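What follows is a single chain, given as structure tokens, in the form predicted on its own.
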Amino acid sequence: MATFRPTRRSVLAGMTASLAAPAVLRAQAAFAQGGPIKLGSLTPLTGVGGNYGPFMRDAIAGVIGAVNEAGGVLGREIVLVSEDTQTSPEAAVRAARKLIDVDGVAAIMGTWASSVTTAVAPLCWENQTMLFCVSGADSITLLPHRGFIARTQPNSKLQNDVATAFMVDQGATHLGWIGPQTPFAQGNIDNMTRIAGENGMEMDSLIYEADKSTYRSEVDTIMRAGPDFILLGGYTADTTVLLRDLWQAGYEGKLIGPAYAVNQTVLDALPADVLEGIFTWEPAPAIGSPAYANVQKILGVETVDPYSAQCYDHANLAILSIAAGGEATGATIRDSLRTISQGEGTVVSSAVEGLPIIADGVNYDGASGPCDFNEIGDITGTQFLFKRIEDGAAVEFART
């Protein structure tokens, strides 16, 4: 993936510089009139998602810093409490308990990996804490969350639809899926089987055990089935092992994997020959939008990864919802979310832009896309970016 390199230094430098600004001093005086509003970030700072989490957290921090500098919301300062999921459901639950019970946050933002979000979600809806996530498993928004979940990541069916259509368009005649057991594994297999049937193709799949040092026996099994285009359904660690084993076994078909799995870590770990020609796909941020430019500035990068773009949106959506509803609670965010994210209001790209006109109505368009939500909390549309690995680098191939 392209450059989304350390920018935290520039964010912190900007925050430090802003402390001397008169606007901040005025805001601090106003903040003394009320207690702080607490919002939580719960991102993977370590573990297999650890290469994304720090940027996701910094995108949220940048939004909150800008809002505080502009005077806060409801006349109150916003405090960000950040915790690490460790990309582990167990660790994430412990961290969420702390954010809810000890810190009293109105919203938790940025949960990554469907297993993590699924584990944390009941704590949120039972305690009326709003949960914004970047997880794609269809099952997440089918939970009985009573409106306390909203996700900016396309659900796995939409992602799988787009990837499978791409495989068909690229000339596949026999589809394959191979990956570990996850909340979206069987759904993806069922979906691909349906699409393969509609196009008169064969479809074979194999679910493997995660965290193995080799998948050679699984590779031999899927190769005997004969797919000429395989979709990889795992995460970075197991995908790295799997790709090595597929190459050593002499697989000559095409491969596609989610960009969060076939990422720079994989490119650094494997020789270019192993990776040559592999496709990746991912929900694409709204490149060229004012909100995307805001995230570029916050992180100090040219290319923003989709999860950081979504976390920028989480913070803006939470803050605008609090302002529209007049209270800093999870229930208020839930009830006001669609009021500020879709409809006839003035289009805005940040909370700082929207807060002064909130009473007249705003329609937030984010760095990840329009941020329009259906009745169960799924976004209703976004763009996708396909890349192809050439000479050890991921090169843009197509956008949909």
Contents of the next structure:
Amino acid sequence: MATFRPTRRSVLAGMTASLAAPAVLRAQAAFAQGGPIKLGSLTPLTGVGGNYGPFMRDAIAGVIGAVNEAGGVLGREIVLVSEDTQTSPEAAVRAARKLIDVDGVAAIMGTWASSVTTAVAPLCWENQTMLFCVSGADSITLLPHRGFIARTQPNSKLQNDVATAFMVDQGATHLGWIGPQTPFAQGNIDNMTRIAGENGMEMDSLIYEADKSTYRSEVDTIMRAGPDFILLGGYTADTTVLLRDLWQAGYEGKLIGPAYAVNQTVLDALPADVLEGIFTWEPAPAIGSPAYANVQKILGVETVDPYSAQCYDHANLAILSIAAGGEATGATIRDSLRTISQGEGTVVSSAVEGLPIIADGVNYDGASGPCDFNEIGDITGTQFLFKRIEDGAAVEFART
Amino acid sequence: MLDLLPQLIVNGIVMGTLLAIPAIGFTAIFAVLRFPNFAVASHATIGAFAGYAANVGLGLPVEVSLVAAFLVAAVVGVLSDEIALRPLRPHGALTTAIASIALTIVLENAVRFIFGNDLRGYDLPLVRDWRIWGVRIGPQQVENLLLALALMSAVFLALRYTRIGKSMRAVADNPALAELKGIDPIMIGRLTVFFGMGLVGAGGMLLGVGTSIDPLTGFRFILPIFAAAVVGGLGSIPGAVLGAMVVGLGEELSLIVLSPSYRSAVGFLAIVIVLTFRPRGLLGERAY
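Alt. form predicted in complex with the partner chain, vs. the form predicted on its own above:
So here's everything in the complex, that chain up top.
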């Protein structure tokens, strides 16, 4: 019978193996779990959307934190990787490449400006990464995205339809549109021209160059046409300049602008006289919903902006889709999205609520609304909120 | 559209006059130091924010705030030039110009770090424009115009009659000869950057007073400023004024025939047309 005689070499090898064993076991456990699941947030932390992006990111982080506290998804922790679009397509593309190539995220959430989403989208569908956006340009979901885009923001046509109908209801006789060159500019003008024609009204429009310090000549040009109700089609920076120029020029008609452009920043930057009576409209979050209350709690605010509400929904939709599909990939999220967001399942308002019963079927109702998607990734319905600026503050005017 | 012509001319003259101030600063620095300093973009922003801090933070009137805008941009200009650009100047104009682009990004982000991204407006009474024979002009525009004209006059008088101004002109004309005559080109370079960036800062504030400012304020003007200096003839102070008028009027009058979304193309077009027929610019005397 052979006897084992320990040598110096075998003792050293044994000690090394003993020391290494816990690390090996840990590595095996991590392998069994597949490591953490990475999700990406790509919001405008700086640039013209910079006043929304941090809240949007925090809403996503809040959802992920809550799910991790409840045990994660598929037995795995979720890690949020956050990048800044700078509200610039070029910067956003660089950030998206990093999220996809380096971090390997299953989904990118929270792209805001339409130009940014349009630039990032091909990267996502080519790499089978799910893209959730809050952008409104009609063209976005018409891209050949093979199901890898879902947006919680009503498309531009729906938004524009609602605003133009409001202008008609408020007694407009001659509609106007003025705004910068954007992916939705011409579409909005065509849409308003059609509605104006249907109502026997005139319609004039002017597309200007963004990032100018003054629009005096543009204002002279649009005022020369004589509209009595103008829709502002720009973002915060150019809208601020434009409103000042319109007021100084003595424009006496009515104005309406999207709430993302005529926002608190504009209210802070301009005197109340300039802003008095301007209408704003926005897709309204579902303010009475349990999901909305969850976002209020996460952000610690009384009023949640529509984009943060939508980003809360993005995170919940992505996580529930991963759970339903059993895999943390963009393709799984795409394939499972409509399974968990619409149908006959139990209505849930968060992933934490839905994960334990995912096998029985869930129907996610979010902070931004029902979150039901059509075949090209557009939501099929939402509410709108109109406000009127009075004494320097936006006051609720109507809901549709 | 022709009925808008008088209004567009007035708008163009106002814009051209305001553009002339930073364009003078840009071209003066080019004349003496022989490189295009694209950091004027961030210095215009710094001037606008320094003026804002004086006007809103300290409650000072626009005229006094303009001095603050001049001084802060001038001091930052000299310090950043000493640290980032002067060591690179022996390596050539192109290297220094590229470094000035990097510098402007750093300074712009420093402003963003201190003030944030929000739009800010000066504390000024907002009043409706005056209408004179159907042409409208704002009281603030008139004040800005007068301030810009006063600054321009001061520059011309200083260059013509002061010892420093004469030294700057001498270095601009022939640095070697100026040095032989006892003029220190390094010190003159510093003074040029001080006054040049000061003008850029004051110009940035004047351009921002009528609207709102944010960290990209100066960046928005870099193309028209550059176009004004090139069209007028790089290195020529009167040329910068003339170039600014060409660009300012050109941008406004282009609305008669072009969509407003192409306004910036006018600056490029002016550069191409002028340089095609007169490579040294309208009033440039020296080909660089």
